[in-house]
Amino acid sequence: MSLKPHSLEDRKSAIAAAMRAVGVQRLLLASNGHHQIDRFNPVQHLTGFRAIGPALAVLNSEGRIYGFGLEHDAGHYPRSNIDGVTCLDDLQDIDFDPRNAGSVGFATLPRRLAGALRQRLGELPAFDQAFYAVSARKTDAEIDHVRRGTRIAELGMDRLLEIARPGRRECDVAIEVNLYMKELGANDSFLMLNSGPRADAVMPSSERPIETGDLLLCELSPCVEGQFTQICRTVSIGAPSQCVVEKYPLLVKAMLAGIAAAKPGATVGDVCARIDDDLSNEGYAQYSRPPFIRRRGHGFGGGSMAPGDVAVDNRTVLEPGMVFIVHPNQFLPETGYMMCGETILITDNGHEILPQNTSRLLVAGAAGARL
C-alpha cells in the first residue's frame, strides 16, 4: 500500500483553496455534538475535537481556524489545531462578519440555537458540499484510528464468539462485548445485535434469550480517537442448517465482487452494481432492491461521511485515503436476512481490505468453532 502523507493542516489548506476559488472569506461550522457512525459533523473533521454539545469554529480562507466555545466545552478545545479560542456567554457576544460568508452543518444544529444564530448573522450560504469534497480522505491519524478501531471490532467478536450461548440475552452480550471493545481503546462503540431463527433485518438487541438455532447478526463499530470503523458478522448458535451453509457464501461472494469494483477512479455506484449484478445472477434480483435492501455498505463518521452510501446512484469518484465499509447485508427467502461486511481503504494503486479476518459463517455456543 501505498499513498501519500495527508494531515489536518493539508485538509485545511484545500478547503481554504476552494473559498478562495469562489470568493467566500470565512466559514462558520456548527456540530451539534453528536458523534454517530454515519453522521457528518465539520468542527471534528477540522480540528479533531469531539465536543460534548454544540459547538462552533470559523475557518478563514488564509487556513486559520477560531474557536467559539459554548459554557459545556469551555478550555477543552485542542489548541494545536485552533489558532484562537473565545467563550461565549451569549450568542449576541460572537465576532463574525457575514459578508462574503458561509456555513458548514448548520442544518444538523437544534432548532433555538441554529434560529438563534440565524438572526444574529442572517442567512449564510450553505458551503456543506464543497467543504467536503475537497477533503473526502481520511488523514493518517484517522486512518490509523481506522486500522485501531478494526483490529478492535475483530477481538471484540473474539468476545462474544466465547459468550453468545444458549440462554443469555441478547442485551447481556452486547453490554459484555461493548465493555470489552472499551477496555481494548474504543472510545465509543455502536452496536446492533439480534439473534432469532430467522430476521428480517439486523436490530438493536433485547432481553430476547438466544436460542440453539439462532442465527445471531451483529454489526460492531467501535470508535478510536473520533473516528468509527466497522465490521458485519452472522453467527450460528449450534450447527448452522444445510441451507445457511449453501447461502451464506452467496453474499462472502457478491461482497468480494464489490470491493474487487473499489479503486480510483471507480465511483460508489460502481461497487454497488457489482455486488447486486452477482446475486441477481444467483437468481436474487427482486431481492437486490428496495424495499429489501437499502445500501450496501456506508462511510464513517466523525468527521466526514465520505464517500457516502454504497448506492447505485451514488456518482461520487472514490480516490486514494476514501475509508468505507462494504457490507451486502441481505435477506434471501430462504434464510431470513444474513450479515457480512468488510471495511476498506482505497489505496494509489487499488484497494486494502482492513479486518485480518475477513467473513465467514461463524458458529458459537454448542458447536463453538468457525466453518
Second form
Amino acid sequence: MSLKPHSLEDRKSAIAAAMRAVGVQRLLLASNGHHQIDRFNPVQHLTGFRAIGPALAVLNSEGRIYGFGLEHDAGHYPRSNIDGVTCLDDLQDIDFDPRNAGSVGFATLPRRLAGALRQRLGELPAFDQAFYAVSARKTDAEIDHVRRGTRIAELGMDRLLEIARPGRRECDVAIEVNLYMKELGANDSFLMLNSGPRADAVMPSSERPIETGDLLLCELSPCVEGQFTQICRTVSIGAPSQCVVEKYPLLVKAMLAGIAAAKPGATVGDVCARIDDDLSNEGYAQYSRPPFIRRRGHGFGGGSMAPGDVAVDNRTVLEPGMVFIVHPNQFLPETGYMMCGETILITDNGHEILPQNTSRLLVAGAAGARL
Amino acid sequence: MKAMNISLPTGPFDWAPEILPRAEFERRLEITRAAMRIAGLGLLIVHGDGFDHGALSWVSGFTPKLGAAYALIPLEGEPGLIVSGSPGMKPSALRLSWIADMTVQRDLADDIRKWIEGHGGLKTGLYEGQAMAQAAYVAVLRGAGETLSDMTSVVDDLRRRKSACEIALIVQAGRSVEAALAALEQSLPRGRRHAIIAAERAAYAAGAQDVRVLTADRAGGAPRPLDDFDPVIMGSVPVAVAARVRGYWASAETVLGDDKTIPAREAKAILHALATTIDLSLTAEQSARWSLSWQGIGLSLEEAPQRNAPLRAGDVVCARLSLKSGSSGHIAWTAILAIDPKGARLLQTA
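Structure of the form predicted together with its partner chain, please, following the form predicted on its own?
Once more the chain from above appears, this time first in line as the rest of the complex follows.
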C-alpha cells in the first residue's frame, strides 16, 4: 500500500504555515494530561511527549517549539522535537507574549489553570480548528506504532480467548489481557469488556462472573507510544445460538461495505452511509440510528482525533495517512448488541485494513474453539 | 505522588456494601448537609472525572470511567448522579455506586435543570468546580440557574477525618504497594518493562483495583511511567508505586536495591521516628541534610491536608523525605501516617 513519507517535522511546518497565513506568531498548546482515547492532545501531537500532568508548549511561526512542564515532567520532553524546555513551579508562571498569539487545547484545561492563564495572558483566540485541519494525517512513525498496536490487540484477543471462561469475573479477564498487551509493548489500554446473555452496549468491565451462554463484547484498544488503535470482537461463551451464528455475518458484511468506501476524496459520512444502507437493506433501518447507534467508528486521540466520528453528517474528506476504526457494533432485536470493527489506514490509492485477521464470531469457554 | 492517568480503569470497581457500607456514605452525607445548611444551600453538585474524582467517590462511591460525572446532593431526600456514556452503558455505571437515581448525561445544563426542578428548585453549591473544564462549568452554571457557591475547601476539610473503614482500606492498599515493590525489586534486573508489569501483577494479586508503577532509568533519575525506553536496570534506582483498593490509595517512593546505604537507613529511621509525633518536625541536624514534606492521601493520591499544612487528628498523610544534596539527584523515601490525637501511627512504609 503506497503512502508518501510524513514526519513530525512536516506536521510542524504545515501548522507553522497555517499560522503565518493568518498572522498568528505563536501558539500556546495546552494538554490536561488525561490521555484519553477520544480526546485531542496538542502537546503530544506536536512533540510526541505524554506528560504526567497538565503541560504547555509554545510553537512559533518559524516552527520552533518550547515546552513548559512541572518538575516531574520538564526534564523528559524529547529533545529531538523540541527547541527548549522550561521547568516551572506552576504552569501559570509561563513567560509568553500574548500579542498575535492563539491557543490550542485551552478548553480542556481545568478551570484553576485555565483561569490563571487567562488572567495572566488575556483571552487567546482558539486556533484548534486550523491546527488539526492541517495536521490530520499520522506520521510514518505514528503509523508504525498503530500497526504494532493493532498486532498487540489481535494477540491480546487470542489471550482473552484462552482465559475467558464461566466463573471468571469480567474485570479479572480485563486485567490479565491488559497486562499481557503491556508485555507485548502497549503502554496503556482502553479495554471495554462486558458479558451477558444480551446487552444493549459495550461497557467497562464489572465484577460480574462470566456465564455459559453469554456474549462477551470486547473493544481492545492498546496504546503504543501514544498512538491508540482498536479492534472490536464478539465472543460466545460456549456454543453460540443459531440466531447469533446467522446474524453476526451481517455485521461483518456491513463493515466491509463501509470500509470499501474508504479512500482519499471520499467523506467519512460516505463510509457510515454504506454501513447504514447495508444494514437497512437487511431490515434493520430503525436500529441504524439513535438511540441504537450514534457512530460507526472514530479516529483515535492521544494526538489528533482526525477524521472524527464515523457518522453520516461528518463531511470530513479522507486523506492519505488518516487512521480510524470502522465498527458497525450493531444492536439487533434478535441478538442484542454485537461488535465487529477494524482499524484502517487511508493510503494514497485506497485503504489498508490493519489487523491480520478480520472480525468473525469467536467462541471461548466450554467450546473453546473459533468458528 | 503524581502518576500518569490511564485511559480506562479495568479492575474491580463495583460498589461493595460489605466493605463500604451505605451507613458510611450516610455519615458523609450528614456532615456534608450540615455544612450546606450553614452555607444556606439546598443542593450541592459534586464534580469528578477520570483524572480527579476523589470528591465524587467520597459522596457516591462512583468512579467515572467514561468522562465526567456529577453527584447532586439535596439537603433532604435521595441524591442523584449524572454520568457520561451512552444510555446502553447505564447498567455498568449503576454497579459503581450506592446511588440508584442515575441519569445518563445528554445535555448537562438541561439534565441539571430538570433534576433541580424535580426537587423544587434549590440554591446550589459546587464541589471540585476548579477541576472542571470551562465548558462543563458553564453548563453546570446554566443548569443551576444562578451563581454557584464554591464549597470545595469546606467539604475537603470534612474529608480529612478518616473513618476506621477508610484507614483499613488505605492499609490494604499499602499491602498491594508492598507486594508491587517486592516484585519490582526482584524483576528489575530483567528490564524496566518486565519489572513494571511484574509489579502491577503482584499488586492486583494482592487485591488492588488499580496500580501505577514508575521507575527511573538510572540512579538518581526521576521515576517515570512505562515507555519504550527499556534498559536493563543496574544498581539502585528511585521508584514510585501507587495502588488503590475500593477507591483508597496508598503510595510509596523509595530507592530499590539500597537497603544497606547510609541515606536509606537514615531515611527509614527518621520516618519511623516521625510515626510517634503529631507535628512531623525534623531536628536541626536532620534538616541540614533532609527535606520533609507531607500531603493528605485517601480517595485521591494528593488531597487535604495540602502540602505541609498543619496536621490534626484524623488526617492520613504521605510523608516524604528527600535528600537535599543536589548531586545525588532524585532520592526520596515515603511513609503513610495516620494522625491520632496523641501522635502518629505508621500505616505503611516502603
